[in-house]
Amino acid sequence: MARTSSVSAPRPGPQSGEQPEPSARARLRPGPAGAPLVVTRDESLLDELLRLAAAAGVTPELVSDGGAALRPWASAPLVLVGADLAGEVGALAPARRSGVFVVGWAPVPQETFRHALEVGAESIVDLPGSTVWLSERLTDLDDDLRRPGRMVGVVGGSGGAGASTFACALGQVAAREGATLVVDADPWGPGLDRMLGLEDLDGIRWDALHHATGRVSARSLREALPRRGSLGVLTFQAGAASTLSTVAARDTLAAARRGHDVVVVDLPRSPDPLVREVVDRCDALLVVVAPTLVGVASAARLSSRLGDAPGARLVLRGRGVAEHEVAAVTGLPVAATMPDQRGLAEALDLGLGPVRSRRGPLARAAATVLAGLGPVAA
């Protein structure tokens, strides 16, 4: 996260009062469609921006005075104001938006924070301190800059309903199109990493996560979890059960969605808060069904928790009660129907995945319920 300082002694460079004259370079460089705004004349603090961005991969757009700054403000995705400038731009009041950050070497001056409030600042981010923090938020542009993955919620209606078989399908066939990450929620589920065949791949757990604050970097979550090819998943250590922090978990799925064009959740069944709390993050929640006299009343009595979550929809798993008459007990749609499928517990206990063909009962309806998200899932 961005720190803040209180104590005012600047950084040896210009002296107070002195305006120093803008350099070639810092006067106006122009970046591409996309790029960052850094506005500074303060040549060491542009110097380390232009390094930070550099090994992110990112060429910003360069002004060395608060009007020529005012043009690019509303469209650069992200603006840098370092600290020697923060007056200068606050007193032409721009147009308040997010994505602002008053930068400078700690410790800050202490007029730093009047003028972070003037030109609408999300807060000060000091250097060197929050270097880390910057350059992940640099990094991650690209994917702030990308509408959101559609995330989607599964859980079972009744214990044995196979939600996690098929949250990981869900999985496998959204992975056929795009970046997809398949999340555990469930510490006493199967382990969706062991289902996938993932459990041998290098990669964090939830357990790594506990303690993440604030803003988790979308690139660096992706490049560190266990994956092949397209296909990630988080989960939980083997062996070492254990419940999620809430602060870790929402901010998890925030980097999810921003990296990944389809995120899954294998929910469990508690009446837990974090549950809720996900379920109404999802584009959509999955509840799936063993038609069965007992199936059917779990899924109902579930149904009255969760049924009024954004795009609560049935998955009918197996033979038994008629469609219609599941809908009308639960009161939700059913979005897709499966047969069992052969040799699927074999697939799981050779480390397959569930999805052994598209042609599979598993895939086609998996393929189905992505086809219903919208053009990012399929």
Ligand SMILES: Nc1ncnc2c1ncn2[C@@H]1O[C@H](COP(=O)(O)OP(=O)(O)O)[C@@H](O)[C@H]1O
Given for the second form:
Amino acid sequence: MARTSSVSAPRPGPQSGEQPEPSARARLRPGPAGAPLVVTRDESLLDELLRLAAAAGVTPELVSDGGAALRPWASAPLVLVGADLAGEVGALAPARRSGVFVVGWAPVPQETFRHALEVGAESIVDLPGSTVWLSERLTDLDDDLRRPGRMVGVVGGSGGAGASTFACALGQVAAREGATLVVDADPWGPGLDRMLGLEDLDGIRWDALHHATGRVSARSLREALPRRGSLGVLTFQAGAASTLSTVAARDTLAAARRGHDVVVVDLPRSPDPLVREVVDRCDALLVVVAPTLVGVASAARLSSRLGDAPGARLVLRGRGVAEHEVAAVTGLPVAATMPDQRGLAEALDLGLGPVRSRRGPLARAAATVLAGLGPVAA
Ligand SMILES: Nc1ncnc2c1ncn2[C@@H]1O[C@H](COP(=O)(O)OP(=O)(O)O)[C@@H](O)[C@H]1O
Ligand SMILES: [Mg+2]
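For comparison with the form predicted alone, produce the structure of the form predicted in complex with this ligand.
Whole complex next, starting from this chain.
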């Protein structure tokens, strides 16, 4: 986690304890609500942080003494404490919170490590070595300030129930309202990019994210994925055998949520601990059931494993066992029912995705389910 490095040539700042020039003091002013907090008297550090903030399009709130930092401390989305004032702030024992970093010119003085602990910093950010990281963090503030999007898991009650199709339909319908991402978490599935007709678009796949550790930038992720209009897709590389790494999946899905209004995850039916973890982070889990005897029996087995997940509900596809019986056997409420969609194979062949019109059964069922989630993030 520590971002300390001493690789690049240090740019010397003023000695600690030195007073700022009046010009710098004049610039110490409150920023707008939601502004990152910058706490420093180091003129050259302040210049650099202001430059990075301006490039990221944010106006920080600036304070030049420890005491003044305490008021906006809890509400600022990001707190950057200059190494020059880290000792002063640490002595005031500020409330513990995430998103606090001590920033200084490399090499930071030895005592900075102790001060960073005292202020509860996540790490020390040394400049200029970590300039890119800090720029990204500042650029991402917009996305961080938004309420994270809804995450909906979709899983088949039995093989071939129509889970992947329904996940794509949810994505297409949600994309009418805002930024949406459909995530393929089933390495053995047909590839959701193909189902949505997005397979020829440039963009990264899971394999590019497997080595991602730590915080993934929401904006970089959103912009790097194959996307048409508001609908993006994250899938596996065609033909490449692949599995999901737990760490990459965790960080990627967190970033996906920060950067989209709705994230739909097509989950495999395997009893993988990672699936359970993703399910627990979802706002809703939709179990797509073919209401045949075999389909319902399989769905009952699956719901004994995942039925206690937050917002677990059924989506019934086709005719057969009565709705209330499926609900009774699985112990889950029914969120939507739909007849088979005619012309589905043709729509997929044409690269249109499963939803061709708002009036089709898939579109209606998807809209019902999305409405049941409540309003999406503004
Ligand atoms: N709503 C639907 N209407 C008609 N056929 C469907 C529907 N959903 C899925 N199918 C068909 O069922 C088969 C399996 O669909 P798929 O979405 O891959 O299921 P799963 O992901 O549950 O294994 C496919 O041939 C697909 O065309
Ligand atoms: Mg599938």
